[in-house]
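A single chain, nothing else alongside it, follows as structure tokens in the form predicted on its own.
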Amino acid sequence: MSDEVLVGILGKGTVGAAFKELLEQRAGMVEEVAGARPKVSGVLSRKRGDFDELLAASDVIVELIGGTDPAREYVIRALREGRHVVTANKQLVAQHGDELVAAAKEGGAQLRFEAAVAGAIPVIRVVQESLGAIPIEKVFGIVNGTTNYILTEMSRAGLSYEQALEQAQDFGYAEADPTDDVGGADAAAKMAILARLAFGAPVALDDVSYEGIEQISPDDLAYAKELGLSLKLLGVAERVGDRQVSVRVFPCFLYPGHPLAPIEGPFNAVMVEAPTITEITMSGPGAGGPETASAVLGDVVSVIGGGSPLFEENSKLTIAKDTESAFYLHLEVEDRPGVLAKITEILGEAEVSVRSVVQRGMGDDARLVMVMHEVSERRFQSALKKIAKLRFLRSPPRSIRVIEEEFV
């Protein structure tokens, strides 16, 4: 590269504007660190500018328009023509990662996407570069700041899900249409990316099972406090045996000794586990204009400095269909003899071991809250279907996973 690196920006939204401002402010610092000075060659929005002209005038393309159309076409063209690409587009990388990597190899270009996963946390650089030679067993964490803020406020202030969501939207932590965030799809796309980086596993977005937080009630959080638990939406990518990986997103309870338990508000945190390092925890701000712009700038510095984090495939790994987890179970029941005995009988037949039971209320307000030890998820779900058919239940059962690790 020459002493000046021309950067073309795709997108003039919140992140695009924040990145342009940050790049111009920090150009001198980037030059000192990386040996070349970045300069904005142009900005393309959906309504203004010509991509061909911007591509011809740029060494690096920074894609911040979001979505997959026309982002996919622009990024693939740029890579094939030898332009390095930095993107914050998690859906693009999760859905078309193979195609992007092939285009980068064809054009001899770098592809960077740190900002696509966990805001300002440099988890991709840590997994791909700092820990690149270490066999990773598990990558998991809080990778969606919107849901973490909502769950924090439901627990802290006793708000309903709807109230906490409205508050998140008022503060700008949630979009007007929060479906991807609260339903788990946003976190699923991020975990698909992390799983491929950590394990080389051929994980497609469709391979990631995910649940959201829409069904979480204040009751669940109240009982969690009584049991000494906190509630988070977690993304988990882990090895299962020698030949399988499991990639999932789900709400779950954590015990106080877990490093992710105290992460509150719109913050993200990611943990990496490996035999040689035990565990590393990284935390920081999640999504937002300045935070995402900061991660994008870090990728631009990496591009100028050289090197390229690409997916390395391990075709021997397949997606696991069943894993083990502990569970919280909330049941609204009629207050009459034999209720608890029948429930424990069904659980026992499925080899589900009960860790603790809390019984509250009488008559029409009778409730059972149970926490199970780790068990095959298939066996637990099979037992849950049988429990759901019991006539003394006043509403469908609610279950939430529990992570038993405490790291103390």
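Could you please show the structure of the form predicted in complex with L-homoserine (HSE), as a counterpart to the form predicted on its own just displayed?
Excluded here are partners and other molecules; the one chain stands alone.
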């Protein structure tokens, strides 16, 4: 590369605008660190600009346009034509990682995507480069800022779900369409990327089972508050036995003392567990224009400076069909003899062991809050289906996973 590196930016949204500003402010510093001065060659938005012209005028393409269409085509073309690409697009990397890596190899170009997972936290770098030779057992954490902000504000300030979501959108934390945030698809894409890097296994987005926070009710948050628990949307990627991995996203109660319990607002945190390191926790801003732009700039510095991070997939791990979790179960039932017995009978038949039960009277009805010991998710779900059909139930059962693991 010459002493000037021409950077073409795709996208003029929250992150695109913040990145352009940051790049211009920091050009001198980047030159000192990486040995060449970056200069914006042009900015293309969904509506304006010509990609061919921008590509011809750029050494590096920074893709911040979001979505997979036309981002996929642009990024593949850029890589094939030997332009390094930096992207913050988790759906693109999670859904089309193989194609992107093939295009990068073909063009001898680098592909970097630090900003695609956990915003400003350098988690990709740590998992891929620093821990490269360490067999990671588990990567998990809070990887969506919007949902963490919503859960925090509903619990802390008593905001409604709608009010909290609106604020998250105003602050620029949410995706253009926040359905992916609240439904768990955004976190699922990030976990697919982390799992591929951590385990060297080809985890596709379809392999990730996910739930979001749309079903969380103020009752669940009140329960958490009463018992001093935190409610978080967690992404978990872990080895199951010697041959399998499981990758999931789900809302979950955490006991106090868990390193993820105090992570609030739009902050993300990712924990990595491996035998030699016990565990590492990284936390920081997970969403927002300037925060994400800073991770993008870090990648631009890396591509200017050299290096070639790609997915290296050599393990034979497959996706596990079942895993174990502890659950909380919230039931509203008619208060009459035999009700509790029937519920525990169904749980017992499915070999689900109850750890605690609290019953509160509500006139002729009662609220039952039960916490289960760790159990096969499949067995618990089959018991839940049977419980949902019981005639004395006043509303559909609600269950949320619980993590009781203590960290000292």
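Positions refer to the first chain, counted from 1. Heads up, when I say rigid core I mean the largest set of C-alphas that superpose within 1.5 Å between the two forms. Computed from a prediction, not measured in an experiment: that's the story for all the values here.
After core superposition, I'd like to know whether Val126 moves between the two forms (criterion: C-alpha shift of 2 angstroms or more). No, Val126 moves less than 2 Å.
With both forms fit on the core, is the shift of the CA atom of Val240 between the two forms 2 Å or larger? No, shifts by less than 2 Å.
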